[in-house]
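First, one chain by itself in structure tokens, the form predicted alone.
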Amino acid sequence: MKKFVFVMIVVLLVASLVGCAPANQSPETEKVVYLINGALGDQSFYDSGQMGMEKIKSEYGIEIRTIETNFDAGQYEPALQAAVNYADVIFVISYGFEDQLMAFADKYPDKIFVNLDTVVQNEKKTITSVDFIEEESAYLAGVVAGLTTLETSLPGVNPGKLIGAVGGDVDPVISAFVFAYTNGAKSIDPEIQVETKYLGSWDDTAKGKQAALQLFDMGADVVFQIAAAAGIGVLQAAGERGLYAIGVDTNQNDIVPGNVVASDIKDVGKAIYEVFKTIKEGTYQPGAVLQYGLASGGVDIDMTAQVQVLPQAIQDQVLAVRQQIIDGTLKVEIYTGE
């Protein structure tokens, strides 16, 4: 009898210490934040992002908010707090804000950070990175300039080997897109010259289009924009001029119609898309960094246009180059910052 009573004794203490334990709580899934350091309204990568955050609204029924902070350094630290309040999962940009994302992760770890674009590894090991491999895409960008700049038969197009690319800033994601785009159209010709002109600026289109104007002067007969809503001002610029601009992140081949011959797709929604649906299946794994290639679909080459300006014989050329990259029979050299 007294055995009995000392056994449920210690199931009773067992019981009143488990009930006692705080619960293991999973991340409520219901509010979705994407905090971005630019704004929307670019026509490509924070746009691509928004597209994203509806689908799996619309997929999941869940409430989604999205936090714009235009480039200013004084409104990112709210921002991350006022994310961190409204949700438990929040996908992040955070060019030039690193720093404080990773205080941020450290303070929060039960919150899941996925930051894209680039990778970010804070002390705690729970910021989850999509690194696109932007070199395999910006190659074949390269390809579609090298072949329209030597196709003298398209209008415009004069004899010289000159193409351009205008960049928003020089940071490690845009240095790796000039790299492999000056890769991709020497390998057709390594007589090609490049020339890159660099605005400071995300969102001056402006600025994104005398800079290509002045590509142009100068005999380029192909204007990469890597510019985000700067770029923009680079297609109306090709437009003005009746020359090829290529545009970046979404398709913008029909924003100038006849004038922008390709774009170089980074699909930062199907990123957004795909790690929610691994947080929803409980497979995601914090701190993993996610690499988004040509294989995947993260990123890619778009050719298809209202207008269409290439002749089938370039298309078909890139598409087998494409094929190429996707097989591994072509390995496109990634940027190592040197």
Given for the second form:
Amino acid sequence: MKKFVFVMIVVLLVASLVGCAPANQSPETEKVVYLINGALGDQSFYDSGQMGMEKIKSEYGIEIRTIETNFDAGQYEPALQAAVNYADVIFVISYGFEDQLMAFADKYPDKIFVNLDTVVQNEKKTITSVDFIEEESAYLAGVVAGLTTLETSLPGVNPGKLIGAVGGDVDPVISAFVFAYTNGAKSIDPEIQVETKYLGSWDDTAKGKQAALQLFDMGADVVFQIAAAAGIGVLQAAGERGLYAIGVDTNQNDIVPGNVVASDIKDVGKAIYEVFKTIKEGTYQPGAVLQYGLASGGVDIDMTAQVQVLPQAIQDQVLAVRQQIIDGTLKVEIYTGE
Amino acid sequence: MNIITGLINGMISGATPILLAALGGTFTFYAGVFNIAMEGMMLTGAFFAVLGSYYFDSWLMGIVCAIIGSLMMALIFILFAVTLKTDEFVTGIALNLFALGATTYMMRQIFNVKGAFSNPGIVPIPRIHIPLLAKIPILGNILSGQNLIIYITVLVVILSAFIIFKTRFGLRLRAAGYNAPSLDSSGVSSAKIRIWSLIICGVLCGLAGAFLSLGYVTLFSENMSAGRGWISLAAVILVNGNPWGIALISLLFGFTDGLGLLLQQYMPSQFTSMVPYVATLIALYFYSIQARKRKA
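Can I have the other form now, the form predicted together with its partner chain, not the form predicted alone?
So here's everything in the complex, that chain up top.
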């Protein structure tokens, strides 16, 4: 019996090795991996990338796979290895494992690495970085918030000029968001004050709600959520108080209808689609840093909603500012870490 | 003024899930079960609360389902730790990990979403407005208009203190923890008492979960208990299971959690995140000094 089990194990091992081998060598159909440091299901950032993956799958008939590491630092390296073994093109969101990513890119120079949302450059310059100019859309979110807090005819809006933001944690991207949000609001009225709370968590919805309630208690009428899944608590806080929130990354305006006045869109999916298109068309350049701003549609502001609360005048004003940024007549200041 | 009221309301709603779970934990603490599964029971409760509320269109069914879900976890614990006499610590860890995986999986399968499930179809547990109390200036906004579960929690604290210290069941409960063989020799099965303590713990953790997902917010998100079950365990151990002490510690924790957010105006947020834990350590220090004095 023991012998039999042993033989079975050997057979299985050999079979699995044989089974793996072809996948390494002959990429007949192109395989693409979407490797993320978090997990799908945030209804925003990561999910938007997944939509881009689905789109290239249906358009180009390639095989796709998504590897979620769920913020588990121990999984970053095995996940990279798995991605390299499986795919030819790897779209990766690499917060927290930039160094490992550089090492892998140097080790496998034939693979195409596209890093999303931050700039990562390896020695051999093979990683392409997609850098979103989040300042442009966050600036517009600030414009929306500024106009909303001044529009005292809206139900619940007080005469005070205070707006809020709730961030998941202090990191360069969130700081850039807050920086541009503040600038956008102050462009409407320099007296507007911005109060920011950081949760130290990206999934504690209860804490997100508490932070937003505190901001509302302080007199804020609009709160911008920049906290992934925890931010849904912010949107619900706005619903409870009958005040206003701004969503992030995808259109979250209908999650709490009538209280989410706009969403700051970061279209990771669109970036994935467009970069993949350049790979297919042969215009892809390894090591480039691609800037996705308002003009290229990588970021945007979305005010469409089932229940529209923003008066047309405000929407027009926001869209006018948006057009100025696209035309280049208005330059949005980029966050440089103070 | 608004901010203070907000802070107090935040303290109360922040403390409630911790307090409920800790009261459940205190029954098992007295019965001599080293129960660390509150986190998992609470999370399961939170999930089933949303499930029940969404499919039956009723918050009451939400609470019922939360209790059933949490009780299932308690029954697994009973089967392993009490009946089969496995190690309680290992069983607890297994349950917590199982709860996280199972709720995440079920959410993805049943609701077809990942991350968080929020839907207008989820009926939240109502807030109770008490006409007379609401008229008191300042305090009115705190005493009235709270979530139903919060009023239940107040009752549970009083009841727990009464049951544990003033009833025959309470005496047997404590005896099961202090000296199980002598309880057994007096003709009362200590295993049975432990089973009851775990069932009570399951019910209370179910309520805690229902408050999280139907009271505080109206959604379920992966790992939404976010360590609250562990804090409740700390609260139980900190005050040796005294229900009034647990209530104080939970309120302190809820208060400092909100205070941490408020202090961000003046301090870096990495520092303010420490506030609840530093406060807990300070409380622990004073408590142990008090305990020493009492012994001396």
